[in-house]
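Just one chain is shown here, as structure tokens, and it is the form predicted alone.
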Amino acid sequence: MARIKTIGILTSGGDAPGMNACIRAVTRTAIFNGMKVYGIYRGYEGLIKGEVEELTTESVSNTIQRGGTILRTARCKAFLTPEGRQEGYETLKRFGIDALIVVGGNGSLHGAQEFAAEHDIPIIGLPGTIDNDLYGTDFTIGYDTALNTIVECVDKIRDTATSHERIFFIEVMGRDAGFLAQNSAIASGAEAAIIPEDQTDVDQLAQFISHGIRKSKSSSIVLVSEARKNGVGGAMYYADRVRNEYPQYDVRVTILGHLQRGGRPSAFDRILASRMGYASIEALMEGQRNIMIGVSNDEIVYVPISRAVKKDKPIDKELISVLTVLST
């Protein structure tokens, strides 16, 4: 394969904490072995409508700390048909760039998927979501800092429920992986957390009531995922249920929201994302392509995207019983 000579990175779909730690680490990696850098600015968007801008080590300085990303984000619906993808590789040609470097979640690396089947570029992805749910790797970036924040606004929110003696459903994000209700449910000491991998033949919220309410306490707080597509499920609906169900307990909803996917990244998610940066050109100069840069026990690994994006990630059962043993 020819020696890759210029780069692009963008950051695509949702917003996380530590996307400009990983820029930075690309940018530095990229110049540091003669390579030129084209950061594009509102993901494939910016990609088809050329919004591109070369970066320098200057470019990249203090930001390793800001949360949210520094080339801005959006959806993207032109990119889902071959033309639109076409429109993005004349981009890529137009500025001569050899290697494409994609930051997201499931979406953007699909994305990134089709447009390297069609396309003749290496493309690197780089796990870039608060959900932690792309097969392959032990953690994603953004998903410590968004569970640290979770955890930390559950600590308040327990205060209040505490002192008026109510239960709380407190809905987080991960429609479809549960990764940060059950492991902030964990962190939190909840009573309970209510995932879309749990769905099993037992009422979840009927288990909760009789091992958590039922046993003298006064107070509870209980972790949601958000609702599923279909608009089932979720903190609200969960809450109607108990005022319709069980009208002796007073209730109230709490939905984070955006507040989980903004804030400064933590140490971890710094580190995590400096490494993939890292490791991205290092694969690039090794001739690999269509792979995600992920970590398993420590280590950096290669996953081919399509394995990524295809395999569901499953979530550790355990982590389960070990929340229905110390909630008791």
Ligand code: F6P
Given for the second form:
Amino acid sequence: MARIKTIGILTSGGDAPGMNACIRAVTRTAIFNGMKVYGIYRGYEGLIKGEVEELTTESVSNTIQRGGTILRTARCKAFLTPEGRQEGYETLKRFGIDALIVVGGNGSLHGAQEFAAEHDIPIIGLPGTIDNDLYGTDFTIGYDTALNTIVECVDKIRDTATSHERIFFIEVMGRDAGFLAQNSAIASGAEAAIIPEDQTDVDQLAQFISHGIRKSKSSSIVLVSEARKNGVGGAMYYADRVRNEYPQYDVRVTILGHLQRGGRPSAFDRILASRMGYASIEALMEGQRNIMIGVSNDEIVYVPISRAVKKDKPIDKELISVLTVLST
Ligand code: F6P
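In place of the form predicted alone, output the structure of the form predicted together with this ligand.
Zooming out: every chain and molecule, the one shown earlier first.
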């Protein structure tokens, strides 16, 4: 096995707080071990276009506390094609990059998997997404910060909801996953969460109305995952239904949107990103390839990228019971 001398790192898909801490950890660990590091800008788009610059220990100074990603990010359609991926490979060859670190969510690691299947390049994935939806890791980088941001917002909404005795439907991100909605509901003392993992024949709204609204409660807050299926889902959908079916209630909607993705990473995310970034270089030096670094029971684990992206990460059903019981 040839020794890896030069690595490339990119961030891809939706940005997540802690990505900079991750870039910093990868860069410094690689340099510490005698490697050269190239930053690839704008994710796979920059890989295709050759937007590459060397990273030094100094170029990642003063970044651990910053949200977003200093490497920028993008969602790249061209990389979905074999031709686009071939161009990306040409860039790696041109810069002498012999291993690639990809920080991103499900779509980005899916791209990494396809790339690795077509080209002989070791890839290590790092789970960077606020959605927490990658299989094989207890946490993804950015999830904790986003969760805390949501809870801070919900606490504020609670003040006005109580003053006006209103029902609020608050929509949060998570694409197809309910981790943000479920856990922010528990942490903010919300009355209910509507999440895709709990889609059964039972109407979640009717359930909430019968269990969640008590006369003694002066306000009700429902965290709603943004996930929609056949036009069903999202805060607007449920608010409209309440307005039509239960006109006695005063209903409002807040869609938190992209503010959930910004802000200074929490200490938890900084530490997670630092540990994972460090582990990615250790893994390369051990000869690992095409794995995602995860954390399980507070220990670093290696998960085949194919498994991380394919399997649906289940939500602990007990979390649903916790919220149901504590909100009664
Ligand atoms: O995957 C991260 C995420 O923030 C999802 O929660 C959300 O559905 C999506 O990205 C939004 O993407 P964009 O920033 O492209 O609108």
